[in-house]
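Take a look at this single chain in structure tokens; it is the form predicted alone.
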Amino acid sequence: MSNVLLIHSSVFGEKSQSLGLARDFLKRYRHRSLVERALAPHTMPHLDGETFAAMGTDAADLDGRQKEAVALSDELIAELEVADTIVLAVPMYNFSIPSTLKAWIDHVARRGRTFRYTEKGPEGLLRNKKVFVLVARGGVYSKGTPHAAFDFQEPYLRTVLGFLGMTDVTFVHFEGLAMGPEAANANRSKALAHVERLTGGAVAEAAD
């Protein structure tokens, strides 16, 4: 069974549609432990110059002030390293991700810890992890739809997660939330059906 890290970033907190879908997923997904990280402006600060500089400094060369500056980055990376499965609950804001989730990414994307540069190019160090991304969107932007080109959420997350070594990434889309109750309910049913298919396979695999 998996050690799960749940990360959510909606401004609506527990009323979030993406978080609700993630909780539905976790009710069905067999796991050993769960660590939950709620991202909000007061818990997930954006990088400042001092922190950015300290993150680029070798650990052996950090002074006391710099160690304090990277303490949050160290904590967030440690959560990722321990987790076997990462569950991201992600609303779409202005065709992309919440700024707090971008701040989290900025803290965990750290040379020498979660990626490194080699003669063959960059190499992600967070390997052998499953990632499930439960997204909620007011419109419909999935592949093959008229507005698919407006989706800067999934391509970005696939790219940055892959850069860090997390290439086993599955998305579940809950779309059409702003298109009326009938469309929202129909699309929620589709999202839950996808969750059922995924967790059926995941439970069977975990039981082996």
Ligand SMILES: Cc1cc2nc3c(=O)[nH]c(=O)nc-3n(C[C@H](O)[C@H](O)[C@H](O)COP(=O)(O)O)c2cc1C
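Note that the coordinates shown come from a computational prediction; the quantities given were computed from them, not determined experimentally. Residue numbers count along the first chain shown, from 1. Superpose the two forms; the largest set of C-alphas matching within 1.5 Å is the rigid core. What changes on going to the form predicted together with this ligand:
- Once the rigid core is used as the reference frame, the Cα position of D58 differs between the two forms by 2 Å or more.
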Second form
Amino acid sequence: MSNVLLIHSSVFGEKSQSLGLARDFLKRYRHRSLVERALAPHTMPHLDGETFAAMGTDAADLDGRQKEAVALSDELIAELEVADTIVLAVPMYNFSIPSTLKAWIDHVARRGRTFRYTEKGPEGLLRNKKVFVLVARGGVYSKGTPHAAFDFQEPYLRTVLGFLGMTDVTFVHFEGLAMGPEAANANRSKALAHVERLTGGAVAEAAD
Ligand SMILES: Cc1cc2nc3c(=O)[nH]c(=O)nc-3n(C[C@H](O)[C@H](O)[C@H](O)COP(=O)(O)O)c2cc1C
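Next block, the form predicted together with this ligand, ref. the form predicted alone:
What follows is the whole complex; the chain from before opens it.
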């Protein structure tokens, strides 16, 4: 039974399609505990120079101000470390991910904590985790479709998650939301069918 970390990043809050799909997924996915991290502009600041410098300093050498600067990065990494399943609800914004999710990545990609460089190259330190990414998009970008090359969301996330050690990554696509109600409904059914295949329709246990 897994400990789940749910991260969502839509500007639409509870009306978000990607979050709605993630909640549908979690209703069926058996889990022991659930931690939820909502990424909003006021809770997920951009990385600044002071924070980046503190992230690269040994904990023992940090002064009070630096400890404060690095506290959010520490907290976000701790959430990742204890989770064995990560569920990302990700809208497509301008062909890529929301800037709040990019800021979250900038805070958790930390040398010596979540990755390191070896003689053989970089090595991710967040291993043995399952990641499910539920994406919502106005258009259609799946493999084999005319606009597949415009998808900078899935290739980027696969690359950066893999860099941090998370290679067991499954995407569920909810696409065509802006292409009329018929297409949206058909694609919602497709996405839900995928969720059911992934979860085996299992009934979720109550979260802690
Ligand atoms: C700022 C913004 C940028 C968007 N950019 C794109 C885009 O590049 N391609 C696309 O297909 N849809 C785009 N959309 C549509 C969203 O992907 C769509 O509304 C989706 O439902 C968002 O997921 P959410 O409901 O979880 O926020 C954009 C929406 C917003 C608000």
